[in-house]
Amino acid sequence: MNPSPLTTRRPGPTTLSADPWQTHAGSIVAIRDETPGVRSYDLSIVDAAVRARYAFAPGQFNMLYLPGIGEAAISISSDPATPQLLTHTVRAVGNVTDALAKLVVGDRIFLRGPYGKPWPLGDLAGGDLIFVAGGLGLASQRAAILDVARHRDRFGRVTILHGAKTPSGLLYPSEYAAWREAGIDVDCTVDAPEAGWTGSVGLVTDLLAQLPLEPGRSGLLCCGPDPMMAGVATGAAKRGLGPEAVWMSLERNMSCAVGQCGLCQFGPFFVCLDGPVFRYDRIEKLLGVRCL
């Protein structure tokens, strides 16, 4: 009998520990509104030995886990450069999140990680960054943000497209300023404007259809749904931009994290493992297959 293909898969990605079951207690530290359903919680690990040797990079995942909840796969949306603290926004849409939802500072969560394959910034550095986000899109992109712009000499022009459906559900819009202020230019529009919004009106693709930009030097950074990001891809290859110079940044279940349930399977792919963060050319094809 042939061996499962999940038995056969490589290692998973380094995590705090050799057992990647192994799961650490965080304690909640802050707890923010973003908007509407979503909040972002700051975690610090509790033992100081683990705390002190955790490191992640922009686009890893963490498993957070409630017992007896569950758990549940989310985008460390931290700065890389602090990671004693970590951020993960998050939307109260399961059971888990649900639950997470109801907790205070001072309470206590578990977690495990990190997880995945990170945005390819070291690969990117030299030429010009293109962000493009739909929504809670932004969250998997805010710590490689943060890693740009502390390295902004890195990079050429760099760029940040988020769209969502009102104003009200626009991420992280205190930090736009700081993020402006870092040379990073910060666009944002939405589908349908609320009283005093002055901004564009419109898709995400629409900023990106009148953004210039330089084929040969740019890589675009996207996270959001699907069908967005297919519109996006469509969009840049308008302007010239090929499928290699675009990453996406998947979503999709996930209950082991190491290549072990299946749950995550998209082709011949695992996204825990092979993503979240893939090239376009190699999902092009099986993103546009549509889901029973």
Ligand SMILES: Cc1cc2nc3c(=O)[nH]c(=O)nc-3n(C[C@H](O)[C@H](O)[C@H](O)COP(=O)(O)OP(=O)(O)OC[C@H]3O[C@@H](n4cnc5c(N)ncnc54)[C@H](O)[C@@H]3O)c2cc1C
The other form holds:
Amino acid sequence: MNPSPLTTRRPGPTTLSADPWQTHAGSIVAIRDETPGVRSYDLSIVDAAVRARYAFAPGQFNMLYLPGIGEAAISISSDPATPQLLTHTVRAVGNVTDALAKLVVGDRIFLRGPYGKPWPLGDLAGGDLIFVAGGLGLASQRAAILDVARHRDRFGRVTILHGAKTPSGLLYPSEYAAWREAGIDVDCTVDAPEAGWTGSVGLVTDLLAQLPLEPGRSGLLCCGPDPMMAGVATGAAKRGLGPEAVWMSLERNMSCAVGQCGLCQFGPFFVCLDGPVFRYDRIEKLLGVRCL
Amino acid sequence: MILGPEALQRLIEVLALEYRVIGPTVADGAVVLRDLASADDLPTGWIDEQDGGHYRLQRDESAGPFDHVVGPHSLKNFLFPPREPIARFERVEGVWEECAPAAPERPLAVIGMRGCDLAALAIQDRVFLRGDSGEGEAIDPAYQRRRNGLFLVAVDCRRAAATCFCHSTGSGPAACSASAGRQADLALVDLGPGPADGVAPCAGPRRYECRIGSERGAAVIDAIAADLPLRPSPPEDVAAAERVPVDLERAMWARERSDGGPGRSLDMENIRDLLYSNLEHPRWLEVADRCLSCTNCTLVCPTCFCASVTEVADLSGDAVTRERHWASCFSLDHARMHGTSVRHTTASRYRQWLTHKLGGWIDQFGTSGCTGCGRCITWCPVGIDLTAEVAAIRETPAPSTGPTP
Ligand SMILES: Cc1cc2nc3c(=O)[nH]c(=O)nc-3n(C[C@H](O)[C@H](O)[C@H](O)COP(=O)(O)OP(=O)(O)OC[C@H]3O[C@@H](n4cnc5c(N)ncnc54)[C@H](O)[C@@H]3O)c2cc1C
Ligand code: SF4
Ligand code: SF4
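For comparison with the form predicted alone, would you give the structure of this protein in the form predicted in complex with this ligand?
Let us now look at the entire complex, which starts with that chain.
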């Protein structure tokens, strides 16, 4: 069964058997080049019964496993209404992600999940949404954007502010037209323009500073590098969006994703269970502490 | 029920029919937990002297088999072993498949567990069986299997080391406590050598008052009684056994340091908020000057549960075992992110350990992670004492800067 649309409930690891370490084989159905070094992989779970049972909410992640190489936490980037096909958008940065980049359509990879607290779309229904994504951070928001587009009438203004180093670093550019068509504003900015770039130059926080918004009815969902998210939180506060109206998705090294390996701890939280999506007021003080 | 030395030996034999029997024994200059073949393996006649960074076994002819206190091992070494396979994958005709988990091992019987050991077990249960609380959370299947099969023989401590502070953390010294969730199948209290033929001085064989805590425990006692007559405990022995932990607890509260100060204890009052509102306390830098980041404290701690997974391939490359091994928040790897470590200073790693152990644990599992066993104090090469670190922060807390997380 699919989760009800816009759920804020954590559906729980549906593919998870009694053994949290047990994985499920998935087959790579399609691979797309996104930005330099970043590719999207569409996966289909091999076992039909598990595939039919699998459901996730936007903002959750899977652990992707390659035998002999290792595991990595990767957000699910596809539409939660069609969980039979799971998209993961991955930057090749290390052990697992480099090995993943060498795979081709038809190859097998293993996954377990979904894990983590999703974006609180259900709680924010009726209000305005502001997605703020730095670079690959948009991968953790794409599922939410597709979910919102499907239920566009449940929200007021919906805006995506997306920043990247260069125009070629902007993620999913071929989809912006469809998102705009669905009634979502997409506003992009880059640090360093390239030939032909006519859009904004600067930080996403600059876009946020100019965005018309109504503080009482807006929720801001943010994902990107830590300094960028800190800047966004400060910028949001200047615009009247307090810490209880801002959510961010954190990243930490993890090996189990079920609160038993201890690696992803952040203050009293497990990023895998209590996050990765946190309301900013819960973590504001912790983010200010060095080396936590 | 009163057990004598023959009954203690029979207990081990009866358990061995069904279980792998583990208990305290002397090896490498310490009392460790190992397979027991007979009661002769127990550390009879040995006393352990422990203090910050100090452990020494001493001969004491009057010491019974359980007059040592806890050594570097704990139940954790067996229920959550230092290394264990968690999954296995094989490649057959070019296609990888996950294989069925390994066959279950023989169930464990562990003899000689103290209050702090049982308290630690209850805490680890909350970590590895957290799914029991509902919410669709995970249960570690190997831990659960070993835990369900586990037969526990508890023993009340008759003495405490200078490093012990279970009296202040509510985890001892009484081994079993129904209200604190500390249970065992059988619980022994060493009453010492008995009166020879009822006449003083006490020179007869050692006697143990034995309480039965479960049906499995009763069945084991029945099996012993089948070929050894066991007599019910006379009321004065029951009373003497009940006094053992009460007297020890009183003695622990009354302990004095050599300089006349109060003995070791940990003030648990509001400890979570104290630590989380002092994340920038100068004491973290001060302790970091002494801490070697050696990870010993986390390895000997009976509740520390951090682990990471490595891939172990066989020579053919067509079979891979995923091996989980103990990790430590004192290692740089623990908080690896983007090629560096989030906690790249010793101060931040010690802070992580202590704030998690005594604070974060309360958020995560509804209990502090410390049982007052003192292992981390004894086995720290430089004798760092968490009770002293907490006391130092308590003495000069930072001015409160609003609510803690
Ligand atoms: C909830 C969550 C969601 C995530 N979603 C995504 C996602 O959607 N897409 C995505 O691409 N990533 C995502 N990540 C990040 C991803 O899990 C990490 O990047 C992960 O470490 C990749 O694993 P790896 O084995 O490929 O890299 P690792 O080998 O673990 O390397 C990770 C980092 O360390 C660096 N590094 C490794 N070894 C060294 C060395 N010896 N010296 C110097 N630097 C080194 C690498 O350059 C890299 O930056 C997510 C993480 C979390 C926690
Ligand atoms: S923190 Fe130290 S005293 Fe507390 S349970 Fe762990 S090893 Fe024992
Ligand atoms: S506190 Fe002691 S035992 Fe723990 S890491 Fe530091 S030096 Fe090692």
